[in-house]
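Only one chain is shown below, in structure tokens, and it's the form predicted alone.
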Amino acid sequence: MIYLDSAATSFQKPPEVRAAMLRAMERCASPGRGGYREAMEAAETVYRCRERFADFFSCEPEQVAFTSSATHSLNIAIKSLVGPGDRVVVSAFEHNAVMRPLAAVGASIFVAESKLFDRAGTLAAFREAVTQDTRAVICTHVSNVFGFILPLEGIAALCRERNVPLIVDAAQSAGILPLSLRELGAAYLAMPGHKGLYGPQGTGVLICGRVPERTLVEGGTGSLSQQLEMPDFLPDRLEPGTANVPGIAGLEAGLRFVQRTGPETVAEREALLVRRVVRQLERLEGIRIFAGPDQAGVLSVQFSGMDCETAAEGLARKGIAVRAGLQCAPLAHAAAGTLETGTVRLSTSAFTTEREIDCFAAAVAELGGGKKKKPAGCPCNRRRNQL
């Protein structure tokens, strides 16, 4: 199979992870629960991977709080700060995972409306949109649709000179592209481990930038069990019940692997996959290709007299897994122009070859989405014939 669907989960991960995860499985009970060596070596599990993760988006350990997924972080952040009728400034290309739980608060949400690809204008669509009465901005660092890289250090900026929070889906960022808690001035940084971070799935970080001031989910901590109340210390007041121990081992192990490649490495080489595959698609006619100057290693395209999702099956027959439809993203649609139809979306990681590129790109001809305006072949298939 060529995986091309990271943006959803990175399905190649590290070898380190699973081991990762097996040795805590073996070797780990609950943490800050018992005195016994089990007990300690989870706890010593848990703080290792908080202290990787504060060294590495510019904290304190005891604010990355470890959540279930970036859906989960951001359900945090958002209820922590967002009441009914609070006015709420967002971007053109959010997910769901923040526009539902706006939505269930009762939130007045204003989109600082902009064009794909255009950073200057979503900044100042962000500077007219946000006012003297906006309770939070929440900002997508990178659309999960189309790759496009959101002028983040400028909202920041933004929202530190007026004094409101920011919050940020760091979703398709964390791990590929530079984030500091510290030099962003951020309320809260949202984000999966499955993704960039290369951990397991059911794993996300919440790094915090203040102390919540409501909680999602109430319980045991190991801390203050006399009171009713959650704690109002970090990372406590965000961590009840068991931790997932061998979920965290192997985030610490996915976050490891990622330092030891360096983000700018894996940021580089994923840019430059799309850039080779747009060269390929814009020979073929009928396919529109969404790509611009500041995008990460996410693609989409559309196929002329096909649907995204007969497109996506077509090619998942040829042993190629992309993504169709609407990607839990109809706001980044609404804004391209692309809400009726949906898109097929490809996505790159670490792991992602030079050769599978090419073999998308030699699908996509033979799938009928236009006529050939160069010839096209897959590279795999010419060394099969040879062997």
Second form
Amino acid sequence: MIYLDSAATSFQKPPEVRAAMLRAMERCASPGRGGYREAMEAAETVYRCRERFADFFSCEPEQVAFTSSATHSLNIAIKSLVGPGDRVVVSAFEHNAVMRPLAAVGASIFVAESKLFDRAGTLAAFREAVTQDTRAVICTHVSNVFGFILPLEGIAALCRERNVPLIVDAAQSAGILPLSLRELGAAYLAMPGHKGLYGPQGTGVLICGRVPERTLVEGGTGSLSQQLEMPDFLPDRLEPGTANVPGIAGLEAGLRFVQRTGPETVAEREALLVRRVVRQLERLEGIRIFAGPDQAGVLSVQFSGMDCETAAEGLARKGIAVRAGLQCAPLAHAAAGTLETGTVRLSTSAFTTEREIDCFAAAVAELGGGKKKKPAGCPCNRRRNQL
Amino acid sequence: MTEYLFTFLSLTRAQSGQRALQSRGIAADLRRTPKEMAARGCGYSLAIPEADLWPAVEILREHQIAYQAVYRVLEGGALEEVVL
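Same protein, different condition: the form predicted alone was shown, now please give the form predicted together with its partner chain.
To see the whole picture, the full complex is given below, headed by that same chain.
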């Protein structure tokens, strides 16, 4: 299988992730619940991961809260800050993990409308939308549909200048693009553990620039056990219940892999792969490509005369895994004019190869692209034939 | 050897304290806090040898790692709070 759906989850993990999880399952009990060896080893495992995240995202270990997903992290951040009727400014490329919690709390949502791949226009839209009475700004760092890298540094500077808390959805950028809590001055950075950080599914992180006023879940933390209220300090305030120690162990190994490889190396490589496939798809007729200057390793395409689900199914039959539809981000599709049709999305990871990208382009050509030039055929097949 | 126990609000804070002390060569043992002192905190404390008491206090203050209280461990395991 050629896996090009890493924006959903990075299916291919470094071997050390699995090893770390297995080790944790064999050796770790529950952290913070005992003084025996297995509990202490669990505590050390969890703290090691906090330390690594603190180092990578420029914060203190106590500001690193473990969650089950980016969606979970965003829910904590949003529901701690936003109440009914509060004005919240969001980008035009937000995921439902942002929009649905905002709708659920009854926020007054203002979309900073801008065109796809227009960073200057996006910043200008935020400049106009963020008023003194804005309760929060929420911005995705990278569009999960189009790979558009939003001007986060500029938006963060604006929020600091106007004293408005910023929540960053780093679902597609954590582990790939530079992110510093200290430099951004954000209220929260929300991220999954299982995408660009190469941890297992079921892991997420919320980097906290402040102690949340409200909690999403309450329960035992191993601290201040005689009081009924949740502790007012981090990370205990956000981590009731038993920690996902094997998941956190795997996440620590995933981030270690990212640091060893170099996030800038991964980012550069993913961008190169996207440019490579764009060059090949541009030679085809009947393919609409959504490419731009500031693009991460995510690309959306449309097939002329074929709906996106049929196209993705055709690619799946050829052994290529992509995502079709609205990718849970109808707002982003509305901004790009693809709300009615959806797109086929390919997304890369550190494990994606040039040959896989070439196979995708060849498969698109065979499926309905109607190449202008005679198709060269799938390089994978060529190699198989040579062997 | 006389020991002192530093108690903390959270396990994570105790671990941060342990790392800060260890990085400066102080052996800080993370262990459960005796029950009578544990209710106000996380149930974990750092045990520090007497010779390292003041350097430990300085290092924790330098790193802005707040501890709750400091106890001297008496013979037989009884604890006596120390005001620093």
